[in-house]
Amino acid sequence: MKMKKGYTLGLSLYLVFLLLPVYWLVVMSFKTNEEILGQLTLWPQTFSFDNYVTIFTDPSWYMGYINSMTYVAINVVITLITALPAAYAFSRYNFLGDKHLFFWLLTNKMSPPAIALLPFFQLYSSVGLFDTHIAVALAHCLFSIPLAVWILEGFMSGVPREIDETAYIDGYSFPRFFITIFMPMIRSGIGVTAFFTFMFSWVELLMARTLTSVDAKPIGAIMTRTVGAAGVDWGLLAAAGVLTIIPGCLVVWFVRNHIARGFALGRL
């Protein structure tokens, strides 16, 4: 009984520790900058929506969210389309250098994104892709595709090869078999892969900020505008932070069942 109470108390304290920064961020978003700097309050003394009104009415602010969601969606689509057949090849076929190539894919993930900044910047500037959504999405693919292949290969290897052979005997073409039979069997792996791809691209700032200037500028770069000669506009920054958390929460909500199965069955 005492152990159960201790477990409950420890879990409660852990949840409070995790949720306190989020609560504080939400509370700050409804405060004025004067109240934030003037006194410590657990609840807004002057409840204000001005920070959110500024974000939703200023094109330079809300376009940052649109830009970020655009290149993140492109990155997720390209990553899945590329990684699914690649992972299938690694899981079903043996070819010269397959293990070395698979390990090389992982080494791409071990490298920091900063090492690719200069090559990408010069390449995109020369071909006219600088400050576009596709430029950021393709740059993120350099790091998201290797991880996606690694995750998906683990799920595909768990599917018996006899299923492939049976489908071929029944007259299924490979595209029909792959889309109608094989992909539904690894939907948990696809959900996990989409989750990690989304999260990496959504929170990555260094490459997104360097490869854009105006038209495709992400919200993370726009949030630095809150720093000015008068100091930091903490209320506006908090409101932008709250809105930045929402897309990630929505993705977790939609793929929550797949993530749970993915952690249990896949490589993670």
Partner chain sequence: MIVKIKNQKALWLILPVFVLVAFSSLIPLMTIVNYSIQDIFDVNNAYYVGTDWFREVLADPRLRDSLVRQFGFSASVLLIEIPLGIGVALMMPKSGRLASLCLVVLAVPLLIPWNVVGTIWQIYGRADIGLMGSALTSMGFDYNYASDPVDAWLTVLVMDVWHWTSLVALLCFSGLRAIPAAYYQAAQIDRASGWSVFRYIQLPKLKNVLVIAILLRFMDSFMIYAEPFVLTGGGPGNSTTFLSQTLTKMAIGQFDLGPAAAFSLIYFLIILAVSYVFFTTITQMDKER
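The form predicted on its own done, now the form predicted together with its partner chain:
Here we give the lone chain, stripped of any partners or molecules.
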């Protein structure tokens, strides 16, 4: 029993270590700048929503969130539509170069975006997509599609192929079988994949920043650029940061049991 107490203590310490920086960010977002720079307080003396009001009333701020949301949503849709059939093919069939294609997808997830930054800019400018949401969504497909294919393949491999064969014998066509029978069977897998596609697109900044200038600028880029105009507005920065954390926290509860599988690219 003594061991268990040690465990609880250790775990609590670690969780405090995890949450303290986040707590500090949240607390700071409710403080006024005078208080932030004045003295160190563990709890806001004057609880102020000013920072949030600024963000929600100033288009140059809230448009950043809308832009990010837009390209992330487009990215999730494109990724799911294309990755579902591909993952099915990888999980069910052998074909020429299947292993190599699968590996090639993985390398795209693993490559640092920094490698291809310049050609990216020129590629998307040359097809006239620069500074559009589509451009960022397509660029993010570079890592979100491999991720989705890997996770979905893991889930699909858990469905016995007898089900497919029975359906084909019963006269189902492939699209009808896939949509009415197969997809409902792996719906938790699809949910998890959507979550991870969303997440990885949401946290990425380098590509999104490179491919946009005004109309589709993501919130991350707005945060870094606003800082330093007239000193750093710490309260505003903290509030903007808090708002970027919220989407993930809202949905993480639903995928908590599959989260490890998602981060492991479906290999568990």
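Each form is matched to the other, and the largest set of C-alpha atoms that superpose within 1.5 Å is called the rigid core. Quick caveat, the model's predicted, so the values are computed rather than measured. Residue numbers count along the first chain shown, from 1.
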### Query
Supposing the core is put in the same place in both forms, how far has the CA of Leu15 shifted between the two forms, in Å?
3.0
